[in-house]
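We begin with a single chain expressed as structure tokens, specifically the form predicted alone.
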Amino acid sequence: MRVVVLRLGHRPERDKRITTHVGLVARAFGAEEMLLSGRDSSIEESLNDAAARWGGTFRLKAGVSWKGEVFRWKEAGGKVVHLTMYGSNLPEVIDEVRSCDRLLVVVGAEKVPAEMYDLADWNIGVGNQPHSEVAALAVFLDRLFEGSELSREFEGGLKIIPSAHSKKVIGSHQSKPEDGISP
């Protein structure tokens, strides 16, 4: 399944550590590049910084239309999710989505534009309560995968050895783990 998340609505002043954790748990929980409805080289050098840097093929498109990427996505054949608090419940839904194999994921920020309410093919809530747009994309796409993506391995870069009293991490460029304790 191809999976591509679409942050609508950047604010450089307030939103700069939630969109890039927005990037960070496309990247980390499954979706393979994340499009950017706004420019900020910041956001656009974290991003790519992590995925040069823990490996991987994730991609940012910063300054998209988000209105044209989502007409474009439907005529290419793909479905559109919105996460947000007013939709169906995701446990309800969650086996539908899982039946397609291109899926943009819209996120929010600021207000969302009611049009893309009649957009989206799924409006979908994760949870019916306030929380966070970091928090609904991991808990959407830790569903949408079935667990799968945690085990997921990225090609190059850094890795991190599961350990439960010590901090391991190899790299392309290391020979050995390198061995710390935790804090």
Given for the second form:
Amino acid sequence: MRVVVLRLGHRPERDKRITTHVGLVARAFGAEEMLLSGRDSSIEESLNDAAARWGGTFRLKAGVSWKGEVFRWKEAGGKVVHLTMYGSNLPEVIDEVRSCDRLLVVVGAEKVPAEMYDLADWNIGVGNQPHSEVAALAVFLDRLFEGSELSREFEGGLKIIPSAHSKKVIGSHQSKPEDGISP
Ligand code: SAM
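Can you switch from the form predicted alone and show the form predicted together with S-adenosylmethionine (SAM) instead?
The complete assembly is shown below, putting the previous chain first.
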């Protein structure tokens, strides 16, 4: 399934860290791209840097019109999920969502425009309590991919050798694990 994340309403003065984390979660948990309504060069740098160092093909497209992207996505036959604490609770709808093959997942920052609720094919709550777009996105993607995203390989970057007691990281051109690297 193709999954793209749309981050709506990013406020450069308040949301830098959390929007960066939305992007890191999108990449690590199986989305192929994040669309950012608005521009923020520090986020673009952080996410492009993470993708370059850690491999894979994740992309960031900033400065998009959220409504334009949603319309284009739907016109091309894709479905849209909007994560909101007011929506249908995730376990009730995730099997239905899993049956589509192109999914745009929208997460908000400031108050989300009412129109988004109408444009979405599903408004989904990850539970119906307020928490965070980072947590909502991580849990949603994990349920969507049923955990398979945690074993995904990212080609062409640093690689962690899982270890119970030490840090082991190999670079793309190194053959042996090294201890004590802090990437
Ligand atoms: N007050 C904002 C509003 O009325 O839409 C929400 C702010 S909340 C901190 C930011 C984003 O986190 C929301 O737009 C939503 O995408 C996500 N979020 C927070 N709690 C959620 C939940 N229980 N389920 C799904 N998404 C949630």
